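Read the single chain below, which is given as structure tokens and is the form predicted on its own.
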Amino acid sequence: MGKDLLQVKDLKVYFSKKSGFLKKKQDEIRAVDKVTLSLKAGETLGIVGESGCGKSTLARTIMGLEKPTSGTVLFEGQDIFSLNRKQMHQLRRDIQMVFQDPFSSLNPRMKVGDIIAAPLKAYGYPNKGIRKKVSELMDLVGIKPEYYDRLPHEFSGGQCQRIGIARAIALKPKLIVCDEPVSALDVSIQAQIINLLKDLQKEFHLTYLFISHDLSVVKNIANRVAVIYLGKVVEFAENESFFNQPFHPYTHMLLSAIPLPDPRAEKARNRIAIKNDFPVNAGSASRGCVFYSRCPIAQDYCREHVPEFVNITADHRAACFYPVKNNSVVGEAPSDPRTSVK
């Protein structure tokens, strides 16, 4: 891996929501709340969490499409929100995106060749060479070049996502933000798209910020994994450490939702019982741990105090007073919140 390509420091993205009689009350929604993370050149960082946890807001902010309340987003050492229009135009070339819905991300009235060519034209690629370049990109992602003049509705979901990927790599970007790029696809097609992304990463030394709600998908592509809950990063680790020994109860909940191929193992597994289906005061300003209302091992101390995001092992960080040991919740949590994992 190379040096840090992307650095997010204490990023906050808050929204105001009117409620109450005559809509006069202002509620503060904390979509992203003090997120700090880094992404090295050539690696894949997986961002995982439930719907509504702030993943897509984080992605849009990193792309420069959402203005932060506070904090910084540094790309190659530059704060992207201090760039002028010309510098932002160059940034758009270096950071591209692959979207969740392969159909709605493509203009239904444009030929797929023209869709892939759009970024090339926007950045002054010679007109005479565009068709040849697009044909090369189509072949690279597994779409026959002779389909250049076809419309998006003539392709399957997996093929449309390949077209979207071809468009994303057309300008040879340094970072690609993948916002749940396989969630709308069948499982067999998901594997094909993941393998394609991995092959392209090796060939072009691409860097991915890979957003997903599915840990089984993230396991197959990410070098490091960050878990977000209600706008906060609650666990962060290298891939192997993360899946071998997760520490946060929320991470255990996500892992226990992954179905096992063996029915006997599925029946015998020890699932963590979450107290509530939905969080209390979701995304709003409140005291205590954000996971308190759903955590099966929460203590009264958790209601009043916010856990720090600290190292539990050398390469594994979590924000929990009572980190879970041995991949399951056994007995009651220790009474002393300063107790560490041995």
The other form holds:
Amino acid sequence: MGKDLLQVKDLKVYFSKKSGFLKKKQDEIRAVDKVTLSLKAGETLGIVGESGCGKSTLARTIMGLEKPTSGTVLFEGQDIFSLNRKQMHQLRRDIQMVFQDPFSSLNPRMKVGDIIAAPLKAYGYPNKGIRKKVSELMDLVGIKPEYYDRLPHEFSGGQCQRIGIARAIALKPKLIVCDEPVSALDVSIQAQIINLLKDLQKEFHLTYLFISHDLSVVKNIANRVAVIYLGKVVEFAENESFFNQPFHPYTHMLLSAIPLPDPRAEKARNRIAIKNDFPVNAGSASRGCVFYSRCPIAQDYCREHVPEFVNITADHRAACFYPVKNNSVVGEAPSDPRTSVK
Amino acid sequence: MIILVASVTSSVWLPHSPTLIEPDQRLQGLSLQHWFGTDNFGRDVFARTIAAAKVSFFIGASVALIATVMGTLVGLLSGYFKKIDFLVMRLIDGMMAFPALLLALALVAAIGGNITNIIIALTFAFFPQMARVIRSAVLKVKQIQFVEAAKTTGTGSGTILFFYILPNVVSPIIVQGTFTFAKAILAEAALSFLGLGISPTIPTWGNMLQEAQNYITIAPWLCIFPGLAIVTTVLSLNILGDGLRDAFDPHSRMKRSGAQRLSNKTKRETINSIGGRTV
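Next, report the structure of the form predicted together with its partner chain; the form predicted on its own has already been given.
Below is the whole assembly, all chains and molecules, this chain first.
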């Protein structure tokens, strides 16, 4: 693995909810709250979390579509928010995105060939070679080049996603941000798209930031995994360590929510019921652990103190005072939580 | 619709001149010689109706075209660029505060009533609505992900505006455009009826109606035929608008060409090709 291609440092994206122009007091939505991540060239970083936890906002901010409240995003050591328009334009060459909804991310009035050609045209690719290049790209993602003149609505969801991928790789970017690229697709198609992404990664040495709410998908494709809860990264680890030895109780909850294909195994295992609903206004809670209201092992201490994001083992970080050890959910809480913080 | 357009172009063949005064033929009823009868000066109503169609269509088409182009441009820009949106929309609001017809009336009264001035006045009266409709359509389309996708691929604002957003707001443009066409014809008739339109020597449906109102009890055909002409024209323009919108919709295009069977076949082919690649 090379050095860090992308570094996200203490990134915060807050949205203020304006309530009438006479009320000065505003509610803040902390969509992304002090997120720190790094991504090495050639690897795939999986980001998981339930809906509304800020995954997509994180992706959009990395793409420069959203302005951060504070913090930086470094791409190859360059802060992307300090760039002027021209530099940003050049940077966009290297970061491309695959969107969640394959239908709405393609212009319904444009031929698919032109859609794939759009990034090439935007960067002054010679007009003559475009058709040939697009045909190659279409072939690469498994769409027949004869369909160049078709409109997007003539394709299925999986095919549309392939077209979206072809568009993303057209400029040979270094990083591709995949914002839930498979969650809108059938399970069988999901596997095909994942395999396609993996093949392309091998072929072009791509780096993926792979956002998903589906842990089994992430397990399949990611080298490292980060779990986000309410805008905060609560666990960050290598794939193996993450799935074998998760520390954060929230991760345990997510893992236990994956249905097992074997009904007997499914029956036999102990599911951790998810306590309470997703807290609506917890985004603005400033005290205590974000996960407190739903945590099965929460202690009084957690209500008052914010857990630091610390290394629990060398390559495995989590933000919890009572990290779950030996895969037992209840875990022995240390008598003095501060010892585990250290 | 097509009949009307044809009659406009072939006004050359009219059996009677629309302005020829035949005093001995005044206020005659329907006859083979004068299909729609004659008016108080003995002019042929059929000939006048057809000739008036030419004027009405010219005004309607010009107003619709200019108002659509202006409205679309203003709507696109203010819908897409947040910064100018507020300013532009307040200006438009100001213009819309006047009833369209009243605004046109005032403008015509101020600058005088010839064809060009009427076109200018009606354009100003109708383009704010156009801009409003287009703006709201742009705001809606702007939210859809493909616009964002275009941004991430480095496509410039101009390209996004004209190749991504404009094609997707074509249907409201068409509908509003034909609607404006119809409204402009009506408004021109109303202006002429009020005596503020084009000089009475040029026949328009509006001033024909105005002249006819004095004779409505003794010669009802004088107002029936220009009235009917207005109604059918406006109606057919509205239907035309609907038809054009359907024709521009990419989803209905396939069905119209009867390619249903073809698409099923190609779907099967693509499934095969996908299966072949990724396993």
